[in-house]
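One chain comes next, on its own, written out as structure tokens in the form predicted alone.
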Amino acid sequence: MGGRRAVLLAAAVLLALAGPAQARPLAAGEATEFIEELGNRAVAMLSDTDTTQRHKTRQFRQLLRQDFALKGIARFTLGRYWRRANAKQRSRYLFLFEDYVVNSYAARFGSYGGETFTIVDERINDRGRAMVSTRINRKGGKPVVVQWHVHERDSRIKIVDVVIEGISMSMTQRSDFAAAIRSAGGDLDAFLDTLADKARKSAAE
């Protein structure tokens, strides 16, 4: 009986992460248009030499909030520890996760070297969710294949995962967080303190 309950619980968690069942299936070309527009905005932001780092960070935060299923990604990356967390810990974690992602990636803006991107193809599964494959073109380097997993969430098209050269960013972050929580002896508050410290250090770089 316990095993059956565990299976049902796992199914419930997956459904919660997947978003509302009534989400509209994406039509052909919608995800491609979405990723192309997002990529153009990102390249324009990174290429703007007249914009300060602080302003670029604010733009990046807005982009994340608007175009990524940030809360769902955050819950997924915390894994089974999300169920263990109380309301206060969950609220603090969601706040810190956004700061951690924003500051970690914003710290790399200075290394942008004029890379561009090309849409390769789009695939839509039988649930109406899309995967858009792109190629990041680097000057003097091998292109990097990036796949964007996209579906409609809360009446908006959202990115739910980014896969770079076959490596899922959500899965990688989930593994890193699980290791950090284990290192903290399973203490979620200690892990959150560490996450806050990492976010502060990234912002200072």
Second form
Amino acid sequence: MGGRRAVLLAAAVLLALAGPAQARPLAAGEATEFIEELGNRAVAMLSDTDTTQRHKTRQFRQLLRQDFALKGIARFTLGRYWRRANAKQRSRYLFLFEDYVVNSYAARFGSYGGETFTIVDERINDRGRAMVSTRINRKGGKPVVVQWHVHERDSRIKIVDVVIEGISMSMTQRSDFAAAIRSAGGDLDAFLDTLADKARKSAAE
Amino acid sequence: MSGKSHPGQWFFGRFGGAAHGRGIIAAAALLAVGGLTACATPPPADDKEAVAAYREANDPLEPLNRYLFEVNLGLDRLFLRPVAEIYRGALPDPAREGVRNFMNNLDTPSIFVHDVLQGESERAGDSIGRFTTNTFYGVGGIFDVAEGDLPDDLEAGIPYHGEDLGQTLAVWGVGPGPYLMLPLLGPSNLRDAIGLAGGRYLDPLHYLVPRDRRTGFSIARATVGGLDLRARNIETFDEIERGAIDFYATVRSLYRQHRKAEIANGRGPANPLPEMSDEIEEDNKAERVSATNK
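Instead of the form predicted alone shown above, give the structure for the form predicted together with its partner chain, please.
Everything in the complex follows now, all chains and molecules, and the chain you saw is the first one.
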């Protein structure tokens, strides 16, 4: 009993020291600067013809971990099933989700055709989260409007969602996963097997 | 409905941008028959989250819709996709661009009518400007001179925008109704299907065509528009299919979001950010609480 109380106390002290995850409201221009820098890095990476696909994939994974609120996105995407999942299922899911995202985007690196981007505007909502609108300019095609939703947490700006011509990537993924889990009869483990399979498959292509 | 080329749009209904009254009637009959036998089972009322998910999908005819989706995919693989590939291979980019511009210009009088019906005076002016400029200076609409020099000179021109009866009904407050997968025409909902069937009667061009040619004209327009849209999205469509675990549900979600954005005309609440971030933060809090309790 005493031991348990001590652990609890220690945890409370640690939490108090660390403080809750701070969500500081973003100031004007911060989010734009972040997206601009990220976009330049992404374009440099994609247009670099000297690096191998494998290296690009590794760079992309790093970018994803560093600049996307990956865990939050993963949680949102699993929706109500996240709350039902046990610790083991959660960690397996987070692991697979990253692979799934990395592999499905890595498959498209080859189709990069010199697109550039222009910042259109930035809007900050009443909670200090920002939405940066960009225009992706394609050669011989109409530009595509992409919005980057970002927030700051623990003094790091991170992307929460990417919205392409009004279509939210997170929302779409969430609908996909929800339906897949439902057709698996609500069996999360069966769904995770499918997800693992899918991540492997797109990696092989 | 006649969307510009952007990702994941093959299915967003350029198919029958204008018409297909008969197809709609056949679809309605099919749905009525199917609806009697195939209905998605609603979740038990005490499972609130499941009920919310069921409402969000808004797809009571799901079993039938899934069946029709498979039929459409089969038809696509057999006919539409191969023809779209031939079309893309046979015509050079500028020629296909000309076809697309011409079709867009043909839609513009109807778009103007819907701009007006939606009370969008600025966009109505844009439509008039585009139609006159492109018809006279763009050789009957083959060249889109009105849009200016994209992407360098975006502000100088008037870019294309689409409108249709389904969007007008939405602006007037008509809800989407249940999700529908229309045979041949692809994803829709009750409101948009009605819009698809009735839209031609609000198209000024419709009345310029001799009465006995109207159906043929509508079908030809829809076919060319659909073919062009499919040809532009061969890779995008493949990517979506490859990435999705449940392709049907992914398309359903894409359609709903795409229409919402189209109806909002690029402003307003087509913004999932607040809702989503709240959920992320809630989960964070919940985790912290459970961490302290351990």
